[in-house]
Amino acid sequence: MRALPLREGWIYEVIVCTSLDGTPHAAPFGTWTDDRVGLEFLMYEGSRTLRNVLATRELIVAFPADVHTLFAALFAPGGLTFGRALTVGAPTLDGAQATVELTVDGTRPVEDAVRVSAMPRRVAVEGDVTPLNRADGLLLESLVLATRAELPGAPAVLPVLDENLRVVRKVAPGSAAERDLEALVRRLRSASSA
């Protein structure tokens, strides 16, 4: 796991690959590490991924090269191709920047979901890995919205920026994106109340 540039407490967007009946299944998920040893997931009740993970206690995490792979997993899964893992029965996702083969270490219910803790059995890294995190994209979108704050209807911008800040705090606590977005929101609030 130390070969991956993951920050503790940040949520990264990945593809979780499972198989129960020999048919590969891939779904986008957020994952995080509390200790840079294992990975954590929040999987919702009724999902095929959770059903497969609970039945086999194995999964693959693929760190995709770009967001288009997340789109494909959701809306064009027939275009995904898979390989064979070396240590678990779940399929690997072709084209991933990094692949982590995991076994379930523990589960516990959390409201309408299950928190799944998993430990790596094998990590394969293909070149430089840039894990996907939503913070920078949300900061960029917030900057674009801020350019409209002086136009009529500007009050509608602040609630969107507040929501973007909420998500950035969740997925990248302590990041430069969080700091910059906080400053942007403060500045726009101050300007709108003047």
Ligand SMILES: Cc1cc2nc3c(=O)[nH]c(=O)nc-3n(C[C@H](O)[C@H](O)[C@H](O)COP(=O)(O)O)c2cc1C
The other form holds:
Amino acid sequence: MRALPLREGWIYEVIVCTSLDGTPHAAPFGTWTDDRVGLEFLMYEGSRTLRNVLATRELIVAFPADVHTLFAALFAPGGLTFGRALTVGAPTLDGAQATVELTVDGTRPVEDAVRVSAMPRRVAVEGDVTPLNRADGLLLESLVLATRAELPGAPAVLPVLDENLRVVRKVAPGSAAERDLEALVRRLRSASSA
Ligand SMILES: Cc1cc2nc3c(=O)[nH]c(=O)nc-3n(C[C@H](O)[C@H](O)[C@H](O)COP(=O)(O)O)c2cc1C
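Since the one above is the form predicted on its own, can you give the form predicted together with the ligand too?
Following is the full complex, with the preceding chain placed first.
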């Protein structure tokens, strides 16, 4: 796991691959590590992935090469191709930057979701890994919005930036994106109240 450039507590967007009856299944999920040893998930009730994970207690995490793979998993799954893992029955995803084979270590209900803790059995890394995290994209969108906010328009933009900041704090606590976005919100707020 230490071969993967993951920051503790940050949430990364990955593809979770599972299989219940031999049919490969893939869906996007967020994952994080608290200790750079195991991976954690919050899986909302009702997904096929959660059903498969609870039934087989095995999963693959594929770190995708691009955001398009997340789109494909949801809306064009026929374009995804799969391989065989070495230590678990779940399928690997072709083209992943990194693949982690995991078994479930523990599960506990959290409101309308299940917190799944999983331990890696094998990690395979293909070249450079740039895990997907939402913070930089949100900062970028916030910057564009801020430059469009004429002073009278600033109050309309602020709730969007507040929401972006909420998400950045969740997915990348302590990041440069968080500091920049906090500064941006402060500037716009003082400009709009002046
Ligand atoms: C980028 C991204 C991240 C997601 N993260 C989660 C997550 O952490 N937990 C969750 O329950 N659903 C998450 N989802 C929603 C699931 O992918 C979605 O519910 C999916 O339809 C589940 O598919 P399935 O029922 O085929 O397993 C995420 C979706 C996207 C696009």
